[in-house]
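The form predicted alone is given below as one chain in structure tokens.
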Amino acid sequence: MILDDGYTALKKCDCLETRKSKKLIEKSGLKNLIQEYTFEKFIAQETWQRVIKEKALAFVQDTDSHWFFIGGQVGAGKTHICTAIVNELMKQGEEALYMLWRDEIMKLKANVMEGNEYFQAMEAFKTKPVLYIDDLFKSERGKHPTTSDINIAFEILNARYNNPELTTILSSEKILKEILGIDEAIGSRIFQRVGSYMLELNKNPKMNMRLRERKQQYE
């Protein structure tokens, strides 16, 4: 831009934002969730979808919490807030990084005797400004989890428990009870930091939206 005095001024492009927002999502590993997973998409014509939504909106508004915690039922949405929850904190211009947990821990335990391979990956599982652990816990055919899985969590969850300014977002299909009985420090740290941001769905089939929205196919 040329001001009037003959000097030259660097200015912001207005598609700055745009295309640093585009890149984080490229990091994030969220790219092929962050469309259809937002806050207009979320479904919330029942009480308990309404509670899940206001909570998480008020969540990323609250510049003093930075843990979320939602566990329970299968298919009622906790993937679908949760990336809500970090879209929503990647276009405040946080980095944020996606955790699927059962894919990742089987990597991580691959990887375990590489070296520098493991300890990158850990590294900024435990140092990314926001990271989403989707499925905490989950194994094959529900089996309890390994020592080896409970100690990675532990790692991955105490370092940034230690940090309180990094963002820790948490679905699971397990509530905090069933998570504490795996591990009492992990379940500990996870009450302590979540606050009253934490959600817990009970056990009911009504409640998949998966199997309402098949349902709903066939009628």
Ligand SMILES: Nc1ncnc2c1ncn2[C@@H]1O[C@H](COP(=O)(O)OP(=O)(O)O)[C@@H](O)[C@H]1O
The other form holds:
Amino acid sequence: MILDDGYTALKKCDCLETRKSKKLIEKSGLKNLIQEYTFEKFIAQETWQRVIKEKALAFVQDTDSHWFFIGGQVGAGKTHICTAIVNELMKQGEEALYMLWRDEIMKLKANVMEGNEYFQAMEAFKTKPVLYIDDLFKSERGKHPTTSDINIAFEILNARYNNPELTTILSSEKILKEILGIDEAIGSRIFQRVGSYMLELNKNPKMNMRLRERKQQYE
Ligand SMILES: Nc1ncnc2c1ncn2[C@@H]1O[C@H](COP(=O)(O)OP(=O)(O)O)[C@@H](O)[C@H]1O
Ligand SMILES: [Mg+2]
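Take the protein just shown as the form predicted alone and give its structure as the form predicted together with the named molecule.
So here's everything in the complex, that chain up top.
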């Protein structure tokens, strides 16, 4: 470090910033998705894709709004766009956590957690500055969420609802009406907090980008 003037000596070096953001990515659980699921790589060819991208970009700029919801059609880019949002928030220095619903709920319910591991895991989901819940209420073979699934979702989302500083990003194969049907207390809290940042994709296999990619391989 050059110490010839006070300013240089006090300036934070870029490598420190890069290290910090690398650490944030590692701790978030999104390390494997973050390279591919960016805004730059989100193709907005069709109108519905443009709407998604514009909403997501507006959300990361909007410091007054802290909840984002995208529900519906499988393979339509929900995880992709939410990961891009979380990445941007981490670039702004926010600490984030990725919760793949089906996996984490299984761990929480399996009673395999020792000591206060369950409490610690729940505490992280309830208090991390940014939480991304991917595939909320997805269960094996499309089964209806159990009472304990609903109780855990309520405990996490209600804690975050009660702390307006926390950012909560949600994606689900269910649209809000279906979530309201599962549990009105959860659905109505989501509805209230997301405001205009709610995107619902009609269930239409034409919007499944996974099927499109495969189709192109054979064309
Ligand atoms: N608009 C898009 N531009 C580029 N790739 C996309 C787009 N939408 C989806 N994909 C790709 O299609 C695949 C499925 O998207 P994903 O976000 O996992 O869907 P979902 O979470 O809605 O099921 C991923 O590989 C994703 O990167
Ligand atoms: Mg997904």
